[in-house]
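Let's start with one chain on its own, the form predicted alone, as structure tokens.
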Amino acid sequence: MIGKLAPWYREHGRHALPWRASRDRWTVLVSEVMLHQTQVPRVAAVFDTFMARFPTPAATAAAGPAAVITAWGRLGYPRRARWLWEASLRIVQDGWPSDLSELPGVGRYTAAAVAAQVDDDDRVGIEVNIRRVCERVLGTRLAESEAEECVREIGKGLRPRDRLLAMMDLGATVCTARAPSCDRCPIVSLCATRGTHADETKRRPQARYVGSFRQRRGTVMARLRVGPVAAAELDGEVLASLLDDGLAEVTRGRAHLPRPPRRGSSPGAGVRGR
């Protein structure tokens, strides 16, 4: 497997993505949080504007949760914006932890991905695109440790940062879930399932969005981004979920985006009423 991925990545990797040139820890963390559950083109369209407003943990913490949630806009899953603000507050107060998974909303993959991109750390992050490539190459479902070993083998000759990004790009642009382009794959000769895998999305139909609870949450969030609104006017079930997630507060009967916590209080929970 040595050497087949590196030249492909040099020529076909997504090097122009706005966060790819940075080795700044905060910039890379923001990009990874945004990319979780959101398509790359949607993130690319707003990334520079978001980073211009929140370029550092200190600027993000000072802006407050409402500003970050508002700027998050339609990226979806706004809990990520809340977690990002909470992470900035933690970093400002205590510094960067040695293990980034200690930060709110940062899991094993994100911690490994940031370490690889910023520090060339040899930890391997396994996300959906990378897992798909490895499982197709080996022709079987893989445990996390097995997928990590597969990445190390396929990515021989690449430094950890480029190995991560090359595997991710291969899965996102060539070895896709729908209609993979085996004729363009640099490691097709190594793949146990080349030309045989069915359209995986047919086995996992996407949940209907129109009329869903997710759409209802988005509607209420859009109203709160404009400004406070009487809680009684909102979808009560949705408002309760936003309060639980720390994405809204209610003050004297009016719902609004969360405000910075008073000194000494915890930033973790929404306020149901004062």
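Under this definition, the rigid core comprises the largest set of C-alpha atoms superposing within 1.5 Å between the forms. Note that the structure is predicted; figures quoted are calculated from it, not measured. Numbering follows the first chain given and starts at 1. First, how it differs from the form predicted in complex with the DNA.
Relative to the superposed core, R214 undergoes a C-alpha shift of no less than 2 Å between these two forms.
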The other form holds:
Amino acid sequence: MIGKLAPWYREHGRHALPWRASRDRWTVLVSEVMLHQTQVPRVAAVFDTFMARFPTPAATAAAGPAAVITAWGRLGYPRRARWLWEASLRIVQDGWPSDLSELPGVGRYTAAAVAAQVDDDDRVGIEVNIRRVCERVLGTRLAESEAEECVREIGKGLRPRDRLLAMMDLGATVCTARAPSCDRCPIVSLCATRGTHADETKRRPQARYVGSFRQRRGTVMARLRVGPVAAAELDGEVLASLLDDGLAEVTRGRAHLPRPPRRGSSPGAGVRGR
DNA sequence: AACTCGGGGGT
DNA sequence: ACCCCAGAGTT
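Target state, the form predicted in complex with the DNA; input state, the form predicted alone:
Every chain and every other molecule in the complex is listed next, the one we just looked at coming first.
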């Protein structure tokens, strides 16, 4: 099949996204972590400001977890910020691991995506957009290994970096989840579906957010970001879970909070042993 | 395999 | 109200 994806990508790829300008490993890693379950426009809005403050692993590690978690702002899933700081510390101490999935918060997809973008590594990462494109092209649900093979087929002639970004951009801007624009699709001629089909991998339905424990955590995190607050003013159960995740360090030096419990310490009579 | 983990925007 | 989002870690 003639490669129509490459010219489409050259013309319609989202080359202006701020992180696309760099092949710096740290810059690309930060972008990928921020993009976990988070839409592109939300990341684009804060990316340059974040990178100006945390331009390198050394700067990030030196800034400490509280600064990173605070700067994360309202991006959501603040554990990502905590893990990113931990990753920066490991990189400073031990150097970059050959497999980035050794870093906290970096899984199969992110490790492959960073390697592809920075080193043109041939490993294929599968995320939601690429999976959707492949499942529609083949007209059936795919295991990860099958999706990888599909990407190699569709992306023939593209270098790994361009292959990854072209497939993602296609999924994000043309082969969208709800209403694909098949009339604008460069590979519609080899697509078995040309629309949506019932067998597509479905997102696991999230638990209702309004009224959830997650929302309570979000409320406490928002309060902690503002500034000092006494622990007694916060939801104790939520605060305990934040301490478990290393997120209450956002308040280090600014508030009176209990220290995280030591392993093996005996629980007291308080809320959940704290 | 199923759960948990934020938050915002689109429909 | 429900769906969607460049996932990862834990159980």
